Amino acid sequence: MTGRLGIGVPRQRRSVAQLITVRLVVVAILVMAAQVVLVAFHYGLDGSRLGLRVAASEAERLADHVAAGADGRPVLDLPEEHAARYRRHPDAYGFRIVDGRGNVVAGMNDGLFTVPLPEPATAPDLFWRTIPDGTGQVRILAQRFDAIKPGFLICVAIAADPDHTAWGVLAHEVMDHVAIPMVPLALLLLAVNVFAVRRTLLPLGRAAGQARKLDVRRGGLRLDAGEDLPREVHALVSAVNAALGRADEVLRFQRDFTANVAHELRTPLAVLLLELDGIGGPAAAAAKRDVQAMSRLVDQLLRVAQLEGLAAEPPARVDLAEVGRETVRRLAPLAVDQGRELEFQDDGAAAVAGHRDAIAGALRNLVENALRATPRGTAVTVVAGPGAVIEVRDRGPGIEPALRDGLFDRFTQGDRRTRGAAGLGLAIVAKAMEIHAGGVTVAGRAGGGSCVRLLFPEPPPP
């Protein structure tokens, strides 16, 4: 059975400003296809509307082609092309120009004036008739051109359209009437759209990138709902503050149940071991050891829930050479009773910001795993700095690094000799490292031995 599982490169998802303007692509295209719809509707009924943008666009075709002559007078000089078509259908194009005085200027299937056209000196601005014929009809236009001459008159008749002239006549109106004025105002709605959706969108923007940056780990953190927010996303973040709530509340009642445990155990266990200590004998000296280790266990699960109550603390300044020396000096009795030497070494430690009590406990857990493991005779010492550094030194037998990467996680012993222990200990290390920004490194040395190094971020300059 063979099966592909649904992994690859995931689909970019289109941006709501991306949905909006295909949305609004697609209105604009179909409210232009309406309008050629309407245009066309509009002189599909009147036949004589578009009948007369037919004249007429003709008439202007022709007084463009219309110049002086040698001797003053207007002349038409109409390009072969334009002059074919009259040519070719003598029975459905012609035209007439008359000059203010009356006289043709020029003419061509002048048989299809079949109505007395006006005078020039009297005539309207446009003149307008529709002739029926056996056929159909003949439609007759003259419009003055006074911008030629005063009372420049030309005339067109059109009985029939077998170049089709009506259709670019239409086109022109569909261009005039739909395209000019809706595809810049179309451009113009969608530049609108995107820099609207845009501004829109920035608070979303900014409270996602808070949501990115939150630490549910850490209580008592919020996205930011100001005032500028818009309703939705106002809703939305109010909704992710809600359930950040929850799991503040979750958490809290973790930490609270592990610390009352903790604590509930803690004095019975102290109660055992001073029982024990009267019953005396290898077996009770054996259970004595065992409630030690619970002992231990219990004082670790303080440190954890402690830990992810700090998380939510404040920083304060934490010297750390200071908490070097101190842990040495409270240490310093159980290693000459383990008959280790215990040294501090200040090579110039910063002072870093952080909890005091969360540094101090990790430093104790190396000191302690290292006393344990460093041989009879031997020193281990705690080097501060140089810098926001501090590490410990011991002349044990080492790590083996394909112990190292999980050497951190709970539950995990480097040491595996080691009887009783629960493997949190190197755990509460690499969590109070975690709350500090920070991190650990454990390194073999020359001559034997480890070297476990707790690095802070380094200090802002002064």
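Residue numbers count along the first chain shown, from 1. Every value quoted in this text rests on a predicted model; they were computed, and no experiment measured them. So that the term is clear: the rigid core is the largest set of C-alpha atoms that superpose within 1.5 Å between two forms. First, how it differs from the form predicted together with the partner chain.
Thr135 shows a C-alpha shift of 2 Å or greater between these two forms [criterion: core-superposed Cα displacement of 2 Å].
Core-superposed comparison between these two forms: CA of Gly377 displaced by less than 2 Å. Pro333 is not among the residues whose C-alpha shifts by 2 Å or more between these two forms once the rigid core is aligned; its shift stays under 2 Å.
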Contents of the next structure:
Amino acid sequence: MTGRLGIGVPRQRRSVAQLITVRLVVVAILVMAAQVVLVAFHYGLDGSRLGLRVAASEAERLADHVAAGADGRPVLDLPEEHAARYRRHPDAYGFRIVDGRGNVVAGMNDGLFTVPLPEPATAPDLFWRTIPDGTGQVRILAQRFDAIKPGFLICVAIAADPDHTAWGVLAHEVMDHVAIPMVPLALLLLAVNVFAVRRTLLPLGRAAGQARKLDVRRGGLRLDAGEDLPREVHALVSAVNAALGRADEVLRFQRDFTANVAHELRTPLAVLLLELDGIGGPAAAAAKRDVQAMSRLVDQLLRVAQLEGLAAEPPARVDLAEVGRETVRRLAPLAVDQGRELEFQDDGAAAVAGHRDAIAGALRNLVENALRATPRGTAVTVVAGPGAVIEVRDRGPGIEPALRDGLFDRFTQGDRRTRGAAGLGLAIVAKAMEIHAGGVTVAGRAGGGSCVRLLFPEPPPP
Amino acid sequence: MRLLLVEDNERLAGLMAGGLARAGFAVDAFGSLEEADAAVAAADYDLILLDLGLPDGDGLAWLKAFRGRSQGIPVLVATARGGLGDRVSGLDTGADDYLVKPFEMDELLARCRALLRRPGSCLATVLTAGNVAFDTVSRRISVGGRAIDAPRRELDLMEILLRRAGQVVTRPVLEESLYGFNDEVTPNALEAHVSRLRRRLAEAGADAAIHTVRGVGYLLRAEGAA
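One more: the block was the form predicted on its own; return the form predicted together with the partner chain.
Then the entire complex follows, led off by the chain already shown.
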């Protein structure tokens, strides 16, 4: 019945960190998109501002290709693909490079310069003119590059932009003003968020771990509602603890009720038995057998209630050989009465941590069943060990392999159809092994009969 | 043999008293601890049968107080409380035996006889099972009234098994009783004694037999006893 609380984490459920991360990424993308729109809007409002950027960046690119020539004077060495643009669009792009003394170093499509350019000696750092043309405008820029040579001027003229150089500049602007400042910030926020969420939810994970290991039948168990729990998690843990408290109450009530009913039934049963003794005769004998069967059932009922209670108590050291020997000692007279033998064999049994009374009860039920199954004249053997094992062997008809699996499971799950016939005996065995986290196996036996083993977890080192 | 029965269920008390009376006991039955106090003060009883849940108090508490005053009288607790813890606390408090309801008359009588037979108690000195008898004073075995001879160890064995007839007596208990600290016990010595005694009983036509409970001990049982 473990793990039926529904606290287990179903697969494919997204974590809070994941949910928040996705939302943050979406927000970051939206903010960046808004910024891009803003940048575009900014340049779109004033076309000349973008034109200035385009012309200035073109001047910079040209300056990159200016180098000292063989005679020490600056020379332009323009790559072919760059020069090809000027050749392709003589009406759109033009440039002129002038050294400090006014000599033209290089130039292409010079006809576009329709206004006089400033003298190198007196030129401002940046000269910028927008001149109306028949259909549009010609934008002219002259920029000083004193680093190359004092008074060195690079002039650029742009009448149209068929190659869309403006787009590249715009992309650059977006990169500079949006991506570079925003991306690191967004990444930092994401990292901090994931870390913070994980940290915050850590106690919840711990609580879930505790809840998963919780055995409700043990009763009295609560999740740790420590000081470090965030308010929301604390509320959940408190609610779970309250539910566990109510489960405890129900469990205790049920246990006490069963025990009380069983106790109350005992005295009337004793009266019935003695009364039937006094009456005598075959009818009384038959009724007496019924009363005896009912007494056994009451006993077993009480035992089940006691087992429920035992689970809450701390385990003690139980010597399986001692339990086996004592059970055989107690039941041997019954076996002899029924014309069967009962034997005990110690194959080096270990001590286990558990509840002696529960183990003895389970073993007694198995031995009683085996004595009923084994033919007259044969023996039932209780074998303790080797290790944390105790088993009961008989020479009965055996149990169909198909029925072996789940023979005991049915009883833990409370299948009413099988309970009536077999009594509570196997339910007691299953319950006893359940509280010991042990198992029951049923196997056939060479030469006929079956062998029921009670397996306990290996004992901790002494 | 005079018995005091303390049981508040009138019908059960009547049935128990009737059965005990038919078996030859004189029974005084009372339904409360107060009456029980008065009874033990007024008469000498050989055995007390005590229920635990009584209208005017808990039988165990009464038993504890009673043990403070009197040690000699055996007390058999007959109760509906059947947990192991209950048994232990019952026996710890001074009960000599513990019988859980419901029980049968035969078992009640057997337990009463067993308590009265204990060493120090005043029951007859002849122990029997079926047609086998053992006189604890003359230390002689007889089968069907005919005495048979047996060496000392077998006589001791017979006595122990008879005192616990119907129950398994474990090997360590038998060995401790049969041999002194200084006796050397060979592994097969007990088996040898048992098998010789068994043969002796069978040859004399006994209807009680010694059964071996392998791995645990031996059990003497009258045939036909259920």
